[in-house]
Structures are given as structure tokens and as C-alpha cells.
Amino acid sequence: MKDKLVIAMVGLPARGKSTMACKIARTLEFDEVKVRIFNNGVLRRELSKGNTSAPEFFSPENKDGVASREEFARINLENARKYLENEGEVAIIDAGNVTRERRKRIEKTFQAIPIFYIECVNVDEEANEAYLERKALLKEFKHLSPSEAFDSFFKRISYYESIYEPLHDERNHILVDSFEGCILQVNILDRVPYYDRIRDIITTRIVKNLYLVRHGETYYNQEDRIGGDSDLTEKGLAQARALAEYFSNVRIPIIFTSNHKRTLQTAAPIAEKQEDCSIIALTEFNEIHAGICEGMTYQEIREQMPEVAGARNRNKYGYVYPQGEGYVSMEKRIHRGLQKVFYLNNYSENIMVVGHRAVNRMILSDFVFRQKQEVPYIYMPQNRYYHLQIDPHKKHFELKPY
């Protein structure tokens, strides 16, 4: 008989619990483990007659709200118990589970099955705020403006904070920084099935589908100028429309861009062809700032600043433009941008990044481990895109035309 396990997620809303749950479930499925996620929020939305997104529904002082949420939790646990009694091997309880009382109910429901708690935290306030903004775009908040939805969800979190009891006495638990993807504390007193595998999953990047796209042609591209914030040309707009048509039958819930117009203009028609697609602009994905060379052509740099052209040719990766940036100085911000992408995106969903030539080279190199001196020469055309898939069993990437 195969091992059975209950994984109970713990943490405040918008701390990456569902993303972590999906990541674990998807990888265990690759290992041919029968696993299922039991999400309290999904069940609440399915069974509720009215809209339960209002923050007051989550107030500890709202007796009717507390009773309803406890009933949803009971049903979810019962569904998980039946699943494990039959064909299921791993049940993931995806909920806040922020009180010891709730966790004791889990333990009472599964007395004969090991329970492994995973508590998710994130102290990066900027990432938390971005996550809240992402949550505010969900269907349950469609009746509110983005700012109203943000405030509503923030108030919901405050109610959870008022009753939050971190893990302490539970026999088998770990504390995870869900933004950094690292394990902060470990307390394992019993044999936990699949523990080594789960620990590896938590600290490993997994990508269902990543579509890495360069923006369409700009007026600066036509003139061979660097940097700036140029608009797309007619050809560039046509490329954006072609991309939108190409990906119209591929579900893309989020498109990540830079703050520059050329990436936003490329992403807009793609998002329009999707249902409930958000565009999230990250400053971390802005193109290299060329400092005193911003807006110049490469020919002008060679003629007017031969020392700059010469030094950059000798070490393109390590060179930093005067008063600007270089590949080497972008490393930290590109890495942080990728952390945000994976924190904000569910591991069961597709990801699209519409970026720039140098930025996309840096992103690609992070997955395919190119030597640093090779990165500035990675081919990054405007009429093709890179498709990447990464799981613990394999890595796959290809350059495809659209």
C-alpha cells in the first residue's frame, strides 16, 4: 500500500500558499503520485449563494460569517478524507489554517494519516503589495474598482492577522519564505512521506510554459538607436497583432512587461484577445539604461565616443555605460523581476514576458545557463519567441516563429 499524506498550508492571505500548493501538486503528479488540492476559497465561491468577497464576511466578530467559513472548512476536510480513503495518496488543504483550533480539527479528521504543515511567509512588502494588486483583479472583485478591491482585500488580511497563531506545537512543519523560495525553519519529528521530494520542490523553480517575447519594431530600431522610450512602428504594431492572433487560443492570465511604451504596446493586443488577462509592468524588466549614450546610434557612439565603443567591445557583459547600466549591473534587478513573476503567477498557469533584447537575454540565460560572456550575443529576434518548460525531470526550450 502506498504512503498517504495530508499537506496543510498555513499563512495569511496573499502569501503564496496556493502558488506553493500548485507547485507541489504539479511536481508530485510528474512522479505519478495521486494528489489533489482542496481549496477552501474555491469551495466557498462555489457553495455561497451570494458574494462573499466583502471583508466583513471574514471578521471574527461576524458570527454568521464564522459559521459559514467553518462549514466550508468541514466540507473541504471531509472531501479530502474521502479522497484519501479511496485512490488518493496526497491531499493538500489549501487554506489559511491560521488558528490552532482549525489545525486541531485537521488532526482530528486525519488521525491515522501523517500531517505536514507548510507555513508561508513573505516579508518583502513590495512583493506583497504587488500580490494584493494581482488579487484585486480576480473575478470575485469585478464589481469593485481596482483601488476598492485592493482596500477590501487588505482589510480581509487584517482580520486574519487579528487571530493568526503561527505554527509552534505541531509535530511536523516547516516555515517557507514563499518569495525567496527558501526554507527558514524545520521541525520534523516523525516520518513524513515524500518529505525529501517536497523540500526539493519548494526550493526549485518550476515553469509550466514561459513565453519570452521581444517587443515589436520601434522607430528607434529603424534608426539603430539605443535606449529611449520609442513607440512601435506600423510594422511593430502589425507584429503585436500577429502575436495576439497566434496566442489567442493559448490561455495567458498575466503578461509581464517593462514600463516602456514599446512593451506595453506589444502586450495590449495580446491581452485583448484573452479572457481576464492582466498586464503587469515591472521596473525590473526595463531595458539597459545607456547613460550618456541614451538615444544615440551605434555609429554615433563609435565616431563620437570611440573609447566607449572600444571598452564595450572588449567586455560587453561587464561594461557599464557612463552614468548608466550594463549587463553586469542588471543581474540583481532581473533576478528580482523573475522572483516577482513566479510569486505573482500560479505554477499551473502559463506565463508571458514581453521584454527587451538585453533584458530577455538575461532572463533566458537564467534558465539555460549560458556563460556570461555569451549572454550579450544571444539571438533575440522580433519575429520569433522563446518557449521554455522546466520541471524536476527535464528542461526544454525552443525558438519559434509566430
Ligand code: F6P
Second form
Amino acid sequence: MKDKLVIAMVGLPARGKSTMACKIARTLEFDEVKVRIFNNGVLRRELSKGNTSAPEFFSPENKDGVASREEFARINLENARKYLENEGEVAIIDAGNVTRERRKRIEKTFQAIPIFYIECVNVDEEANEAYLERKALLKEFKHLSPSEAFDSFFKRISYYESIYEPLHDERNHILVDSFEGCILQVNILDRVPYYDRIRDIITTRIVKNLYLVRHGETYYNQEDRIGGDSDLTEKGLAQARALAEYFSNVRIPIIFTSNHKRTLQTAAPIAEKQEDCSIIALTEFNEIHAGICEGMTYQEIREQMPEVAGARNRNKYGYVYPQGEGYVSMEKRIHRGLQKVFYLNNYSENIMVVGHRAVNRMILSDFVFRQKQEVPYIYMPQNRYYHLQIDPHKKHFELKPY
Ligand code: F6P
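Provide the structure of the form predicted in complex with the ligand, given the form predicted alone shown above.
Next comes the full complex, and the chain you just saw is listed first.
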């Protein structure tokens, strides 16, 4: 008989628990482990009659709310118990599990099966805020304005904070920084089946499908001008429509863009063709800032600032535009943008990034090793996109027409 395991997620709302649960489940499935996620929130939305998204529902003072949530937790555990009793090998209890009481309930339900707690934290305030903004876009908050939804979710978190009891008596637990994708603490007293595998999954980047698209043609592109915040041309708009059509049968829940008009204008028709798709603009994905050369053509730079053109030619990766950026100085922000993407996007979902020439080169090189001096020359056309897939068994990337 194969080993059985209960993984219980622990953490405040919006700390990346579900994303982590999904990443673990999806990857264990590759190894043909029978794994299933049991999510309290999903069950609550399925079984509740009215809308239970209001913060008061989560108040520890609200007796009815507490009773309903306890009942959902009980049903969820019962479902997980049945699953493990039958074909299941790993059950992931995806819920806050923030009180000792709740965790004792898990321990009582699974007396003969090891329980492994994964506590998720994220100390990056900006990422937390982005996550809340993302949550505010969810269906259950559709009746509220984005800022009301944000406040409502914030209030919900504070209720959970007020009853949070840190892990202490639990025999097997780890503390994970879900934004950084690293393990901060390990407390393991028993043999935890699949532990080595789970540890690798937590710290490795896994990508189901990443569609890396460059924005459509702009007026600046037509004139060979760099930087700026130009609009798409007719041809660029047609490219965006073609992309929308091409991806209309592929589910894309979020499109990540920069803050520049050209990426937003490219993403808009794609999002429109999807059933429920949000656009999230990240400044981390703004195009390389060319400093004093912003708005110039390459020809003008060669003629008016030959020292800039020459120095960049000699070391394109390491060259930083005066008062601007270089590939080398974009490294950190691009990496951070990608961390946000993975924090905000569920692992079972496809990801689309609509970026820029230099940005997309950097994104690609963050996944696929390239000699640094080659990165600024990676082919990044406007009529094709890169398709990336990374799992523990393969790393695949391909340039495809649309
Ligand atoms: O020309 C479009 C553009 O995105 C510019 O805004 C940017 O400066 C440039 O491409 C980056 O490409 P390269 O590093 O090859 O100049």
C-alpha cells in the first residue's frame, strides 16, 4: 500500500495558501500520486445560500457565522477522510486552520495518518496588497466596488488575525515564505511521506503554460523610436484582435501587462474575448527606460550621441542609459514582477504576459538560461509569441505564430 498523508495549510487569508496547495497537488500528480485539494472556501461558496463574503460572517463574535464555518470545515474534513480511506494518497486541507482547536480537529479526524502542516506567510507588503486587489476582482465581490471589496477583505483578514495561534504543539510543520518561494523553518519530528518531493516543489518554479506576448505595433515602432508611451497603430490594433481570436479558446484568467498604453491596448481585446479575465498592470514590466535617449530613433542616437551607441554596442547587456536603465539594472525588477505573477496566479491556470521587447527578453532569460551577452539579442517579434512550459520533467519553450 502506498503512503498516505494529510497536508494542512495554515495561514491568514491571502497568504498564498491555495496557490501553494495547487502547486503541490499539480506536481505530485505528475508523479502519479493520487492527490486532492479540500478547500473550505470553495465548499462555503457551494453550500451557503446567500453571499457569505461580508467580513462580519468571519467575525469570531458572530455565532451563526462561526457555526456555519465549523460545519463547512467538518464536511470538508469528512470528505478528505473518505478520500484517503479509498483511493486517495494525499489530501490537502486548504483552509486557514489558524487556531489550535481547528488543528486538533484535523488530528482527531486522521489519527492513523501523518499530518504535515505548511504555514504560509508573506512579509512583502506590496505583494500582499496586490493580492488583495486581485481578490477584490473575484466573483463573490462583484456587488462591491473594488475599494469596498478591498476593505471588506482586509477586515476579514483582521478577524483571522485576532484568533491566530502560531504552530507549536504540532509535530510536523514548516514555515514557508510563499512570495519568495522559500522555506524559513523546518520542525519535523516524524517521517513525513513525500517530504523531499514537497520541499522541492515549494522551492521550484513550475509553469503550466506561460504565453509571453509582445505588444502590437505602435506609432513609435513605425518610426523606430524607443521608449515613450505611444498608442497602437491600426496594424497594432489588428494584431491585438488577432491575438484575441487566437487565444479565445484558451482559458486565461489574468493578463499581466506593464503600465504602458501599448501593452494595455494589446491586452484589452484579449481580455474581452475571455469569459472572466482581469488585466493586472505591473510597473515591474515597464519597458527599459532609455533615460536621455527616450523618444529618439536608433539613427538619431548614432548621429547625435555616438558615445552612447558605441558603448551600448560593445556591451549591450551591461550598458545603462544615462539617467535610465540597462538590461543589467532591470534584472531585479523583472524577477520581482515574475514573483508577483506566480503569487497572484493559481498554478493550475494559464498565464499570459503582454510585455515589451527588452522586458520579454529578460522574462525569457529568467526561465531559460542564456549567456548574458546574448539576452539583448533574443528575437522578440510582434507577430509571434513564446510558449513556455516548465515542470519537474521538462522545460519547453517555443516561438509560435498567431
Ligand atoms: O523599440 C521598442 C523597444 O521596446 C524600446 O522601447 C526599447 O528601448 C527597445 O525596444 C529595447 O530593445 P533594444 O535593447 O534592442 O534596443
